[in-house]
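What follows is a single chain, given as C-alpha cells, in the form predicted alone.
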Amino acid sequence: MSDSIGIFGGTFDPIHFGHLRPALDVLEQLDLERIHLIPSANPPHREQPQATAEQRLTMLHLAVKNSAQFVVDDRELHREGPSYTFDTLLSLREEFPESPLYLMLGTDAFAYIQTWHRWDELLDLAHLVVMERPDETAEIPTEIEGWYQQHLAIEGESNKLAGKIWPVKVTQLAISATDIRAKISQGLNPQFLLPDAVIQIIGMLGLYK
C-alpha cells in the first residue's frame, strides 16, 4: 500500500497557525506521510476570498517552505465552477489509487456535512478526520447519527483506503483568518498569529488594508 495522505482544504485567506498546528497534530497522530493543502477557488459554503488565488497560493508556499511533509496542491484553482470536495477527492483518488486518503475537517464544517455536494459518497473515496479541540466533541446532527456510528473507525482500520471517520484531538488555537484580516485593516500587528514570511508578503502586496 502507498503512503497515507492527508487532505486539508480551505480558502487560506490567509494561511495561519490555526490551520498549520492542527494539521501537524493529525499528521503525527494518524502517522500520515504528508498533507496536501488545497486552496479553494470558488467555495460553495463560504464567502469569496479577498486575496486572489495566486496570492493565496504564494502565501501557502511561503508558510510551508521548510516543512517537507506539507504539500501545496493547486488542483482546485485549475477547475471551473464550484470547488466541490467530492470532485477534489475523485481527482486525488484517480492520482493515488493505492493511497489511504484522509479528508480533514473542523467540527464546525462536519456539523453540516449533509449539506455538501454528494456528501454521502465522500467515504467511498476517503476517510474523514474530524479535528476536535481538547474540550469538545463533535456534535452529530440527528439525521446523520446512524451514518456516523456505522463508519466510526476502530483501532486497526488505518490500513484501509477509505470509508472510516476518525475523530482526532488537536491543539486549540483560537485564531481566525477573519480576525487577522480585521487586525491588518486596522493597522494592528498580526505577528505570532501566522508565519513571518506570510506577514511579509501580505505587507509587500498591501493585502487586507
Contents of the next structure:
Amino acid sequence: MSDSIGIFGGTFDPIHFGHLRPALDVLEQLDLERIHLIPSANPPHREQPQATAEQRLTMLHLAVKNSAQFVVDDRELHREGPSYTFDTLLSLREEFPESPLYLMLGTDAFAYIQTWHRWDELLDLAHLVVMERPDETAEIPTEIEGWYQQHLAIEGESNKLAGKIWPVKVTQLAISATDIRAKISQGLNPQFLLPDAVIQIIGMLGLYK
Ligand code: ATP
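I've shown you the form predicted alone. Could you give me the structure of the form predicted together with adenosine-5'-triphosphate?
Expanding to the full complex; the earlier chain stays at the top.
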C-alpha cells in the first residue's frame, strides 16, 4: 500500500494560516504522507478570484517552501472549463492508483456537498475529511444524514483507498481571504494572518489594492 495523500482545494486568493494550520492538523491526525494544495482555476460555486491563477500559484509556492509535506499541485489550472472536484479526484486516482486519497473539506463546504457535480460518486474515488471546529460537531444537513452515517469511518479502516467519511477536529482560526483582501484594500496590515513571504509578494505585485 502506498502512502496516504490529503487533497485540499480552494481559490487560495490568498492562501492564509486558516488554510495551513487545519491542513497540518489533518496531516498529523490521519497520518498522511503529504497534502496536495490544489488551486482552483474557475470555481463553479463562487465568484472569480481577484489574483490570477499564476499569482495564486506563486503565493502557494512561497507559503509552503519550507514545508516538504505540502505539495503545490496545479492540475486544475491545466484543464478547460469549470474545475469539478470529481474530475480532479479522477486524475489523482489515475496517477496514484495504490494510495488512499483524503479529500479535505471545511464544514461549510461539506454542508452543501450535495450540490456538487457527481457528489455521490466522490467516495468511490477518495475518503472525505470533514474539518470540524474543536468545540462542536459539524451540522449535517438532514437530506444527507443517512448517507453520512452509513459512510462514517470506524477505527481500523484507515488502510482503505477510498469510501469513508472522517470527521477531524482542527484548530479554529477565524481568518478568511475575504477579510485579508479587505484589509489590504483599506491599507491595513495583514501580518500574522498569513505567511510573511506571501505578504511580501502581494506587496510586490500590488494585489488587492
Ligand atoms: P474567501 O474568503 O475568498 O471565500 P477562504 O478564506 O474561505 O476564501 P478558500 O480558498 O475559499 O478560502 O477556502 C478553501 C478551503 O479552505 C475551503 O474548504 C474552506 O472551507 C477552507 N477554509 C478557509 N478558511 C478557513 C479557516 N479559517 N479555517 C478552516 N478552514 C478554512
